[in-house]
Each structure stands twice: as structure tokens, then as C-alpha cells.
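What follows is one chain in C-alpha cells, specifically the form predicted on its own.
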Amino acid sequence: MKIAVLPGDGIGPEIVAQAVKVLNALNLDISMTEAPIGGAGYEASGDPLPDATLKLAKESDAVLLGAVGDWKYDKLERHLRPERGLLRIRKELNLFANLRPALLYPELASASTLKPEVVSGLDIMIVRELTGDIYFGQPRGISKLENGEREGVNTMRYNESEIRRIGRVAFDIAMKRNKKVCSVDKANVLEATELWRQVMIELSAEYPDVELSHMYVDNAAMQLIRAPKQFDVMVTGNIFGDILSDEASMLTGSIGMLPSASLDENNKGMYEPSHGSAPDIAGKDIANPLATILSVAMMLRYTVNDEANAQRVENAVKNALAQGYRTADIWTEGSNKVGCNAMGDAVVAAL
């Protein structure tokens, strides 16, 4: 296995270092090569996705990413900002399927802002389409109208094949879980998602054992807070998935606990925590590395096809939590507050 390691910005280098530590502890036949992306890419070569980084990513079997972004880059031209590098690498690698599990560990039930009885036993998989929708649709941009007023335009669009392939990912995952798919759209007002619903209904005929339901995105946002355990697999478009997956992360106690996988049609993937670069805490050794470490488990499961070691990593995280180790974001009275590096050490020790 050849893995491209892209630490990125902010807390990215700190959390990725812990994930690399875990990978090394597994003693697998892998090689890891590091390269810059985001603000680090801009600093290195004036581009948030340097050509050498993209080449490395394309030649690797998987990509391990930290996070991109920093306030100091906010005044750059849009195409030079760190986030553009992230969007571009997803597009260049054709990573159309974003998997974001929201799983509540029993030890963290009290860390959630919701009542334990609402979230205990939570296990949701959010499947987000990643290369289409309003983030990539054309036309887009800011222009000036005839009266001199500025106008911003973005276009939400999906074609049938894009919807069908992400839908198939969701149904296939549901077949291995509780055989329930909730498709989230806004079909009552948006034609792009009206087509989304039509295609999902057509696709469901291929999966007679899976129960398909539909929910408008505003209701889905409310239901995630009201009764989140009603969901098994949720599938939705790029912008809705971006928002709902971050909402779901707080059900688990902290976004610092949520891994993610972004896959192409051959299960080559980019693996990263669901959270951002948190530049305000960068370098302070207080970031939570568990989402990044759990992203390694997803890499082992989906790209390496090594379920045994995926479960080893997940069990090591469970054991570290059971032993009372907590970073600041998930700390509760009576637990052992540790830093980023110490939490990585705790997981390695549990391995």
C-alpha cells in the first residue's frame, strides 16, 4: 500500500501525526509519503493543491488528509484559498461518495448536548454526494448588474447518473446494516432534488429488501435532534450532506470523534476527520485526534479491505475511552484529560 499523507493546516499536522503513529503500530506493508495541501500548499508553491501533491495523490492507493484552512488566508483570491485545494482534489480524484458515520460511544453519552436517552445507541451512516451540486454547478460567480448592483450566482444541478451512483452506494451500505435508507431532498421546491427523489425511487426497485423513505432537508435537520435513532443510512446531495453531517457530529459529543471516507468507483479513498483545521488551537496539543485515527480504520475497511485491522483500530479507540482518556472537547468530570499526543499514545498502547 502506498499512502499519500497530507497534513494540511492548523491542527492538521498534529492529528495526522497520531494517525500515522497508529498505522506504524499495525506493522503493515505500507509506505507513506507526505506532501502539502491547503495553506501549506500555497506557502510551498503558491497553489493550494500543488501539482506534485496531486500527482502523489493520483499515484497512491489512498490519501490521509488532516484539515485545510486558516484565517490568515481569507484575503487571498478565491482560487488561492486553502478550501479550493480540498474541492479540487476531490474532483480530480473523482471522489463522489462521502461516508460520514455518526456513532456514539457509550462512554461519551454524557458529552453530547442532548439527553443520554435520546442519543444512547446512536449509529447513523450519512452518505453525501461529493462532486456535484451547488458547489460545482455552472454558471457561478459574482457579477455586476446593469444598475451597478452586484449579484452572486451558484447553480444547483444533478444529472441522473450522478444520483444513481451515489444512491447505489447508500443502498449497498444499508444491505450490510439495518436495511433502511432515508433519502433527503427538497423536492417540493427544487427541481434538481425532485429528479433526485425520482431516481432514488427507481433505484430502490433493485433493492427490494431495503426500506426507502424520503424526508425534506429542513425536517431531517429537526429529526436529527428530535429522534436521531430513527435513521440508519441517510443519503443526500453535497450541500445538504455538508450541513447535516456536521449537525449529526454533535450528537456524538464532539465533531472531533467523526471520521470520514471519500471514495471513487473503485474504493480508492481520501480519509479525513469531519472537522476543520481549528487554527485557534493549533500547536497547543489539545486537539482530538480520534476522528483522524478512526479515519484510518475506515481506510483499512474500504480501500485496504482489511476488516480485521479496521476493527483492531476501532477497538483500541473504544479501550482508550473506556480507560478514561479524554481530550478537552469530550472531557467530563472524573475522566482523565489528556492532550493530542497522549491520546494517540493511549490508542497505540491499547493496540
Second form
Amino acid sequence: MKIAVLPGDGIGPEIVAQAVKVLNALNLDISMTEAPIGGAGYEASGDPLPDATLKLAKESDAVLLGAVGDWKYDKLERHLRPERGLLRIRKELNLFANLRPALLYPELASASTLKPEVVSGLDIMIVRELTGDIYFGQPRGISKLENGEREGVNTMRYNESEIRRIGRVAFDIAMKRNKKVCSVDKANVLEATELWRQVMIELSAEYPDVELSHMYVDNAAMQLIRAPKQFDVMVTGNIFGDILSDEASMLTGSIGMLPSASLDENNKGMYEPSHGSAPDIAGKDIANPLATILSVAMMLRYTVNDEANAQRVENAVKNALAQGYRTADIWTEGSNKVGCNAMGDAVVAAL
Ligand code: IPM
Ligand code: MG
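With the form predicted on its own already on screen, would you show the form predicted in complex with 3-isopropylmalic acid (IPM)?
Below, the chain from earlier opens the complete complex, with every other chain and molecule after it.
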């Protein structure tokens, strides 16, 4: 196995270092090569996705990514900004299926801002389409109208095959879980998502054992807070999935707990925490590395096909939490507050 390690910006390098520590502790036959992306890519070669980084990612079996972005790049032209590097690598590698599991570890029930009885036992898989929608749709841009006023344009677009392939991923995952798929759209207003709903209904004929429901995105946002345990698999487009997965992360106690896998047709994948680069806490050794470590578990599960070691890593995380170790974002009275590095060590020790 060849893994491309792309730490990125902000807290990226420190959380990725913990995940690498965990991978090394497993003693697998894996080679890791590091390369810059995002602001780090821009600093290294004037491009948020340097050619050499893309080449390495394409030649590797999997990519482990930290996070990209820093306010100091906000004034750059859009195509030079860190986020563009991330969006481009997703598109170039055709990573259309983004899996974001929102799972509550029982030890963290009191770390959530919601009541423990609302979130305990929570286990949702958010399946977000990642290479289409308003993120990539043309036309886009900011231009001048005839009257001299500026206008900003983005376009929400989905074609049938894009919807069908992400739908398939969601239905296949549901078959291995509780056989429920909730498709989230805004079919009452947006035609692009009216088509989304039609295709999901057509596809569901191939999955008679799976119960398909539909929810408008505004209602879904509300239901996630009101009664999150009603969901098993949620499938939605790129922009709605971006928003709902951040929301769902707080059900698990902290966005620092939410891993992700972004997969192509052949389960080659990029693995990254769902959170951002948090430049305000970078370099302070206070970031939570667990989302990145749990992303390594997803890498073992989906790309390496090594379910045993995936579970070993997940159990080691549970074990470290059960021993009372907490980074600042999930700390509650009476638990043992540790830094990023010490949390990585606690997981390795538990392994
Ligand atoms: C995410 C992030 C990215 C996204 C940003 C950094 C471009 O928010 O992975 O959820 O919007 O997809
Ligand atoms: Mg996001």
C-alpha cells in the first residue's frame, strides 16, 4: 500500500502526525510519502494543488489529508486559494462519494450540547455527493451588469448519472446497516433536486429491502436537532451535505470527532477529518486528532479492506476515551484534559 500524506494548513500537520503515529503502530506493509496541499502548496510552488502532489495522489492507493485554509490567503485570487486545491483533488481523483459517519461514543454523551437522551446511541451515516452541484456548476463568477452593478452567479446542477451513482452508494451502505435511506433535497423549490428525488425513487426499485424516505433540507436540519436517532443513512448533494454534516458533528460532542472518506468508483479514497484547518488554534497542541485517527480507520475499512485493523483503531479511540482522556473541545468536568500529541499517544498506547 502506498499512501500519500497531505498535512495541509493550520492544525493539519499536528493532527496528521497523530494519525501517522497510529498507522505506524499497526506495523502494516505501508509506505507513506508526504506532499504539500492548500496554503502549504501555494507556499511551496505557487499552486494550492502542486502538480507533484496531484501526481503522488494519483499514484497512491489512498490519500490521508489534514485540512486546508488560512485567513491569510483570503485575499488571493480564487484559483490560488487553499480550498481550491481541495476541491480540485476531489474532482481530479473523481472522489464523488463522501461518507461522514456521525457516531456518538457513549463516553461523550455529556459533551454534546444536546441532552444525552437525545443523542445517546446515535449512529448516522451521511453520504454527501462531492464532485457536483453548485460547488462545480457552470456558469459561475462575479461580473458587471449593464447598469454597472456587480452580480454573483453560481449554478446548481446535477445530471441523472451523478445522482444515481451516489444513490447506489447510499443504498448499498444502508443494506449493511438498518436499511433506511433518507434522501435530502429541496424539491419543492429547486428543479435540480426535484430530479434528485425522481432518480432516488427510480433507484429504490432495485432495493426493495431498503426503506426510502425524503426530506426537505430545512426540515432535515431541524430534525437532526430535534430527533437525530430517526436517521440511519442520509444521502444528499454537495452543498446540503456540507452544511448538514457540520450540524451532525455537534451531535457527537465536537466536530473534532467526525472522520470522512471520499471514494471513487473503485473505493480508492481520500481520508480526512470533516473539520477545517482551525488556524486560530494551530501549533498550540490543543486540536483534537481523533477525527483524523478515525479517518485512518475508514481508510483501513474501505481502501485496504482490513476490517480487523479498522476496528482495532476504533476500539483504541474508544479505549482512550473510556480512560478519561479528552482534548479541550470534548472536555467535561472530571475528565483528563490532554493535548493533541498526548491524545495521539493515548490511542497508540490503547492499541
Ligand atoms: C468540507 C469543507 C470544504 C467543503 C471546504 C474547506 C472547501 O467545508 O470538507 O466540508 O466545503 O467541502
Ligand atoms: Mg464543510
